[in-house]
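Only one chain is shown below, in structure tokens, and it's the form predicted alone.
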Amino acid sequence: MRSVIAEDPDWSLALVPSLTTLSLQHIIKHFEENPILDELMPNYKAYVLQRLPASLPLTVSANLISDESYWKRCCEARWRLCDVSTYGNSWKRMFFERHLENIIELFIPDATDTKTVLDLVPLCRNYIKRLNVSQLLPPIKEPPSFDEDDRSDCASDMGSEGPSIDHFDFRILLDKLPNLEELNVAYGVKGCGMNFEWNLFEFTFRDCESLAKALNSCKTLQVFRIHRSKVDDEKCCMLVSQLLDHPSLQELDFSHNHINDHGARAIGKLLNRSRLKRLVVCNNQIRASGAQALAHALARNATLISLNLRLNRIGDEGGQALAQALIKNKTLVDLHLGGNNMSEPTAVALSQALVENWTLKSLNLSNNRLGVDGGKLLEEGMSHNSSVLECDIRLTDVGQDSEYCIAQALRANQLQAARKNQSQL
């Protein structure tokens, strides 16, 4: 009897891929050269998207692929930590924002070609809403090289040439991002270790000038933060001058810089020539004169809801001026004056303000020398106030009796606010 011996004992007709599967596999294999996606039926399109490699060039995938599962794979393949909730639950937005941030943070002036940024703009411009730039690299300064015979000539020419810009120039980018709403930037270098030099953390005048012009060109910007960048009065004034009458700016944060009274006066001018809702100037060098300028602007302001002046040096003169501004201001909800070397005279002024102000909800006076008498004055003011829900008086040397009475007043205000909210539901 005759028999057939198969060359492949595991061969089975059931394992032969269908012509459709083979075609889809061919599309996947050659997707970079010939991207075919929108023409496919929904189930075939899903099959292709599940199997496309995350390493596809952005020139192919950026404007063609909108499927979130594909961009989720791209993010997880590149970064270990991926919290999509901070990106509006959009994996595609996360990918392009973090990708652009990485390019900016590794950009070396006069060494990195600006095309690396400009070529990416058409691909990502519609998906960028926020940029968190945590470092900016300075240009590479190579030591001069010259022959022994030319030493005298070259020595006279040293310093004649320098970098065209000191850090990344935001002017080439910001006006090309039509949906950018938030920019957080720090002029410094992360993880420099033993290579530490002060010039790695230098925010130069040219940097400030280019950044100011870039901010002015970005009309959609709502939040601007510049931290730990040695912003002094001169640089603060330059930045503020380009933000006057900005159509959309709502939050400004100059934390951990070197701003003094002159810079504070410029910020005060900005308060009433903008739509700012939140202003943070904590850990600077603002004294009484600067605080008085801010208070003068606050008394006439009708948009600001939060002001943070923590860790400055405004003293009692500045504290009293701000307390008097609270009597006239009808919009401020949150005021942080912690660590400002204030004492009993400020408590006197704040006590009067608490009686007449009915919009403030949060007041932070921690780490000030208010003393026992200052605590009693605040207690008196709180007994006539029904709007303040939080009042931080830690490390102020107020008496325990005053602390207890203030806590009781706050508790009563919180219960009243809760009942009011329930009645409105």
The other form holds:
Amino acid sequence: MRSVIAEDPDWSLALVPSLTTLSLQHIIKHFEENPILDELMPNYKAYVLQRLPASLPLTVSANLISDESYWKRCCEARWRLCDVSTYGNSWKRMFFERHLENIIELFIPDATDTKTVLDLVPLCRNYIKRLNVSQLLPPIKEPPSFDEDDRSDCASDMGSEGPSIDHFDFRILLDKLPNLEELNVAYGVKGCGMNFEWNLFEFTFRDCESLAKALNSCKTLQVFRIHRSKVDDEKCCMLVSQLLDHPSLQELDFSHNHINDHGARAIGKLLNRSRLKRLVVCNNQIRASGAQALAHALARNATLISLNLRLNRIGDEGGQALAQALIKNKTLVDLHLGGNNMSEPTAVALSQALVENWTLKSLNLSNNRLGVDGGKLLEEGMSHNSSVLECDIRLTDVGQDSEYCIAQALRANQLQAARKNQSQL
Amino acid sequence: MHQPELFAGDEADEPGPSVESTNQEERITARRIRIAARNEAKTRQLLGEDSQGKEDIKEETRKSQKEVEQRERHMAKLKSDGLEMVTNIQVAADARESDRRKEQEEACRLRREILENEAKSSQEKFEEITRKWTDAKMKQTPLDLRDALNNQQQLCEQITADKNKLISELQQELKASDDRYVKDLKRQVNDIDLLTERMEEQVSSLKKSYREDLQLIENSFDEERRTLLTKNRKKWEHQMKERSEKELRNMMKGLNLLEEYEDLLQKLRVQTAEEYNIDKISLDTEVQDLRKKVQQVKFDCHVKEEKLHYNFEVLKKREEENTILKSQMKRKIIRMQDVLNNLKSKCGNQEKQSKAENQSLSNDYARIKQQYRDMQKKARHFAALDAEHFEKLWLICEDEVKALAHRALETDRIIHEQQLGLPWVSPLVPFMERSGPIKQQTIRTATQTAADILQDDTRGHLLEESEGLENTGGGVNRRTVKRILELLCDEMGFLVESKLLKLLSHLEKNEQSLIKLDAIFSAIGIESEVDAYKMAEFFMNYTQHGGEQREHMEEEETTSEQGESVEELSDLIHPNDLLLALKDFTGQYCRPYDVQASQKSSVLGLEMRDDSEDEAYWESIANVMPESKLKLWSALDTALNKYHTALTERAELLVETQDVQQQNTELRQLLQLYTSSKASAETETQTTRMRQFPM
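Any chance you could show the form predicted together with the partner chain after that form predicted alone?
First the chain shown before, then all remaining chains and molecules of the complex.
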């Protein structure tokens, strides 16, 4: 025991760090060279985990540390906004997913070594369930290719350029992630500002081929979204042909693309050769024949729950075909037909479908000029239906009377559903 | 063209689903609260609180529940309104977009038409030019050529002007669409701003209303809680008061008790102290006494110790002696043990020998027994043979004797008739009728006698004689015997076997009694007639004797009765006395065993003949002729002998005469022979001889 220095009132034995803390601090200091964690006693382990620096190389920490608080510190050190609830409340998953997304988003073909991605794979393969790739950079252009840019302005968006504008190849990655369930891709550049160039937003045929093959190799994938990527009929057909008979795919999202009737036909084929539950093709260029193909598939389908055809041009013919398919279909719950240039004939068919269909719960018909007569027809259909809980008829030029009546019918249905819910509880 | 991207952004920020989810959560929490309240109510019910409180609680819960439900509905409405307000922007944007598309389509169509028209017209013009080129080639004069060329140039310029015009138009359109794009962008930015504004507004208003609702719900719960609290507090205070009163009462009671107990304790203490003093004094005296005693005992002890010491010494010496003796004894024991072992072995040998001997002897015995049996058989055989021989011999002899006797009688008769000339009377000869050896007269068995007696009536007078005889022999009247036997039959039933009785039940009375008697006799041991009669006699004596006794006993009784009883008893033994009498009888007359055994042996086959009468028999036969006759016969004999002699002499003389006669005849024959030639002579001789003989 040391003697107490009387003059120093603050001195106490507690100020002297104990040997255990010293050694633990040593372990923390040299964790990178000599990671000792699982051999420690639980309370020391917690101590070490609390004090480990977030800057540890992933090769050391990835498979060794499973403590959430450490990964939380890592995440918070790296990103300002962290919403762990969207990552299944797992900080580690969040860290790795966002890390990998960052690397992919900053990957420049030909310039960046594929090793940077592949090295990470063995570390993070067990933790990644979702990849949300919001941008893919094109390869850096050589100065002479600038001349071509002018031409490409005039040229159509068919990627007739050389191989130089292919993006990141997903084939090297997707088959190595055994837990991947969701993939969101956008072939484009975020925040390009005044550096805008058309070929920043190219989705080449080779890109499409490699992506389709990668999708086919990833058998655990449940959700696939590709937004704003100029997917036209040909590319859509290619993607769909690789997704046919996929064992686990449940949701497919082709929003904001250039899919036309051919692509819609291919998607219709896919509908009955997969287990799709949700299909989103909003903001495409599907017309009447494509909608008819989709309706034909829908009439025979027994898995699809939600179908979104917002902002297409299916017109009255497509609307009537879909309404007739609704009579036969017994699974579809949610149907969005907003902004599809439909009018009164569709309202007739729909009111008929509403009388006979008992599964549809949500129907969106906004931005279609159904007119007053159409509204009345719809009102009549609604009065015979007891399953639809939501029906959006904004900006459809429906008379106020019909609107009110439809709202009443919806409220009655909602009340009934709520009562049923309660009785089930 | 870039609108879609912005739309995507709009969609991502859409607050709808999150609101929905919170709504659900709130619902769930509300339900949970309700369930908890119900459970609480139930538990309270179980605890058995007063009905009023229960109802209050129910009402309270209802109030809060109602409040919650109302709030819920309010919030749902707010949310749906907010959602509509926010989505309105999107719908409007969609509407604009679809309008734009329509316009664009229309514009596109128009543009295509214009382009096509232009292409057509330019094609026509181009063809015209090409046509004119050929015309120009035909031109010979340079002037014409120049005109033509100028013309061509004009035409070309026209085409290029058209094209340029189109280009400029298109460029204007492009510019317009660019402007529009910029405008759209601005509008969309505005839209987004509006959207965010509205969303924020929505969020803040929702927050506010949530807070308000929460406040209201909390207030209702608070109120509920407060009322409950006051109620419970009242109850609590009331119960506390009760409790404190009770405690006070208990304390008072306790204090009283304490005082009582203290008094009691004091008393007890004093009492025990006194007792203690008394005890102490007495114990002190006792202690002194005991000390004295102890000293005395110590003295005694000392004396005794010395004594014991002395005794100990003596005992020690004795022990030494004992040890010596013991060793001697041990030695002796060992010796004796040896002897014992020897004797044991000898005994074993002896035993073996005796066993062997026993074995051989038993074998001998078996053999001898066998021999004996054989001998017996032989003996029986020989006895039978002997008997046969004897009988044969007897018969032969008898026949001889009888013949002799007969001859004798015959001679006697002849003598009487011929010699004496007297009439002959045959003497009595009983034996002549019988033949064979004299049979032993068999002993009549008791049963036979009994049967005879019982069959009395049937046999009738035939047995009268024998009765008389037996009366004289047994001294007992036959009738009394019969009665006694009947009595025996009746009284001694226990001697007969029960089985036999059953079998007899269907027989005649006489036969029954007969068989019973047989059984009884065999049980008592009576076998012969004599025994039976003896018994009867004994009984008679006994009855008389008993009767006398009884007479003595019943002297005081009336005399007339006495006499009668005597008479009766003389006739009949009293049934009660019968058993006693029988006992005495068996005690006196029981035959020794060996007699029976000898009888048995005779029964076995070696029947002894009684030859006592044989002599008499033979004598009687020998004495067929009485003495007088014999005398007569001797006199006769002598006389006849004389006669015989005379006769014999005469016979001799006759023979001589005969001889002489024969000689005479012979001589006569010779004479005759001599006489007739010589024969005459012989005949003469013979005649002479003959003459001699007939004389």
